[in-house]
Amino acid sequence: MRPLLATLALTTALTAPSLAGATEVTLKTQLRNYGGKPAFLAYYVTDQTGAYVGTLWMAASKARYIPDLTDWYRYSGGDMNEISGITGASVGSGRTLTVTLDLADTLFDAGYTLHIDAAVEHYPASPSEIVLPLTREGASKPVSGRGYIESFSYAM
């Protein structure tokens, strides 16, 4: 029962940061010019053991392609309630997505990892295209994706 309560407390801190200290964080994702339809992106967090904690944001315009975000789908169990209220439009080739949200302070420098899955209709999926630790030191340091994402950074 204790691990369940810890997970519930952490998930609540992730999705309802008013219950804990929070920091405004801006996620900036620049897509490559891959020439296809707009990309679907899922931003989610795992803990020190690799267990799913929660979804931060999803860019997806057609629900039928969300299962193509394979790692997010596997981690979240495909629970569409996870993305209720935190979903925006998919992102076109060569475009930039900028999302600002409040993240619980407890997620930084504590072993949590940010993942970004990418998928494009009629192209191969790119699960966990970006995987990086959530640290204050890592803020504003761009990282390259291995598929559809040219670069990603977060600022605090």
The other form holds:
Amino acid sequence: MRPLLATLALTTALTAPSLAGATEVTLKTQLRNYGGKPAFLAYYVTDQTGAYVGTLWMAASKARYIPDLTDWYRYSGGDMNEISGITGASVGSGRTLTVTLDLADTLFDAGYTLHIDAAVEHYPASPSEIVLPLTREGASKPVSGRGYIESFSYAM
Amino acid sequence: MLRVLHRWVALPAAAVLVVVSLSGVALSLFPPLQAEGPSSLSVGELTSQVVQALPGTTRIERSTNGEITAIGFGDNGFMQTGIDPATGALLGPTTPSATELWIETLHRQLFTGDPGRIVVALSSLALLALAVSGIGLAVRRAGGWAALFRPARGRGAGRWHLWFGRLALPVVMLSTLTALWMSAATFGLVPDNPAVPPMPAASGAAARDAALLPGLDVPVSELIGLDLPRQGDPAGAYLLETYQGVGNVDPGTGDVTGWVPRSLSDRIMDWVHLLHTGQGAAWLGLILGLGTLGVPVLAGTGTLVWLTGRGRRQSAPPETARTVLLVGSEGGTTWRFARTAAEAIEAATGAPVHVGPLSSYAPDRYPQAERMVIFAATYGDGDAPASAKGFLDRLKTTPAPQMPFAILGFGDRGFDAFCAYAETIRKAALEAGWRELAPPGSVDRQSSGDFHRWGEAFSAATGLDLRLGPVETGETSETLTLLSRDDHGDEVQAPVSILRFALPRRGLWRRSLDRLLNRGFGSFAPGDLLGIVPRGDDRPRYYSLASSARDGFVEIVVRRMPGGLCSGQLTALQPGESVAAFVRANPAFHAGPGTSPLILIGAGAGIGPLAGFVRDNHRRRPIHLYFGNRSRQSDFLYRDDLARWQDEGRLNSAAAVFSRGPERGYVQDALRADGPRIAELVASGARIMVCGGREMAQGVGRALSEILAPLAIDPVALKREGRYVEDVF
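Counterpart to the form predicted alone, namely the form predicted together with the partner chain:
What follows is the whole complex; the chain from before opens it.
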């Protein structure tokens, strides 16, 4: 597990120069007009056995509310080291978040699954709101969430 | 020091504290409205019912109020459905109360996020400092811890401040300490990382009815939240969080895995949350809300205390003072002399002077002091005045101070006990090894001549050049116009008049302010004193008031003394003529709150305040009146009024005795004749109030001793408790 995680951590550094064996991937998340405070979002990957691999991105303006991203918190063990350097602001109701990352080629078509947890202050948490296999074929095909996410897609 | 801290913490924090406390009071009303009854279901049974009705449920929550909510996500986002905890039946869609959320946001962060949270936390810290310093100030003012639990004395805003402060104290302490704990958790100062079990490995067994899963067989009252396995997710498990801990429950086998007991910090937080919000104990919340109402009241009364005190010259803190001037005063006159003396001493020594009540005396409070000056009035027959409570005991139990002392007594030469309390202090101090700085002095009836003579003697003994200025009277006289007079007693050579004056005309603002500050003609009660400065003299004479501000007039009873300057002028007044007068508070001789019976005893003009108490007895408290006069025909004061008040139920019984005529007797004879009833009344908590001449009061005292002896009740003890008070002239 560790070597893959190391690769992943390395490749998700936004400022890192393009590496051989990496692909530029854009994650686009459009939120519903749910009317509440900005949403916290966690993007992370599990493998074919359902085990946690690593985190791609975290939209969370306050560390205090990160435990509300309940599945991420359980998968990662609440380890804040997992998200250092890959954290941005929370996303307002109805807004769109676009994040571009260099992801290892080996993450695609290899049984890995992308999870997105969403949480909004004073509203119910929506863990694993989106659960999506990472495949080249699935790129640019929008899927919708069941709670706060109107649509999500990744483009390579 | 304590007072300075109390004031300068309170002033900046007051506005925030008022907002936070009022929003807190509002929030305390929600739990009683929301609280749900108990449930006999298990979590498994409840879940089974909910899932049948709402298959899309992803989470079931129980609020601290006992409300159960099923959460699911549909086409239009999340849906929350209320569930009856008793039956598991659906109650319909719920939304969080927007009003409650709005108030909560105000209460926690003043709508400004983290900066607001910090301001609220700091104001809580300020409130804690105010509570602690307030206790210190109250203890010092009362003269000891035990005295804190007795009725508050004094008047005006200060009295209310103390009264509400004591009442609100337990709630304020509880709310503040719990608030600070929650703030600390919010800012990560106390450990608050929720423990969670790791993601479970799937057992692979087919999902069963939740009602049959042993892991979910816990009472609903224990539930915090249950996350349901995602539909069609073979790896899913129930995540069960209860007040005991959190763990995974396998949907196929019902086995609990990865159980993490609830952490100590979570358990503490559960209690802190309950004690702060009353959620889960609605009655407690209501008590907290009610007590929290005290905070705005305290802010208001405290501001008034500050505003009233601001005009006064500031006294140096005891720690830096070179001269310590301690005052034992009942009404406040002696304070005015003390302030004049403090100014003169400060000018003569060029060093700070601390002026404080005798009750605040503590030998180690004055590290810099070189001399102590004590101004002591006498209350009644040589008793300690209000602001000297506990001083003598402390004098006897603490080592003598290094600095020498000088004492000046204030009193009235008309009394046997002239300056008796000052003399008692002096004797005790000399016995305890205190050194005397200057010969003792005495001031008769606020005589400025006596005061200045003492100043000269003090200067001669100490070598200081003390130049005492004029003593502020502090009272501004207003013009009272005589409405009517009711004359009696001419036939028995003891002319006495009931004089009724109109209240001075004043603007609404001034009237309201006086009423609020409980001062002057805006708010006086029977037993307070009307000060009148006669033409041709500058020394005021005091008459006990026979009416209250509520009556809408100012009434006194005046006996014309042979050669009396003031009484002569007053009894010569004709309706329409006026006189300059001011009100002096005399809280020791108020009927006071409470419902215990009053035994009123008086003679001659002393009937005045007693009649005032009866007239003011709107609450129909039991009152028994005993009074003496000379002649039923000539000076039976208030005869018709007393009969009417008895009919109206304001007066239970009145016994009149006359020293002339066939029935001949004194008021003490009436007391003795009624001894058993009086003893019974006193034993049941009655309060005795005596008003009249000194000899009469002594006679009454002897009669009461005899009457109360069989019950082993000591009149002296009654006096100490404030249940036997005298207004003697």
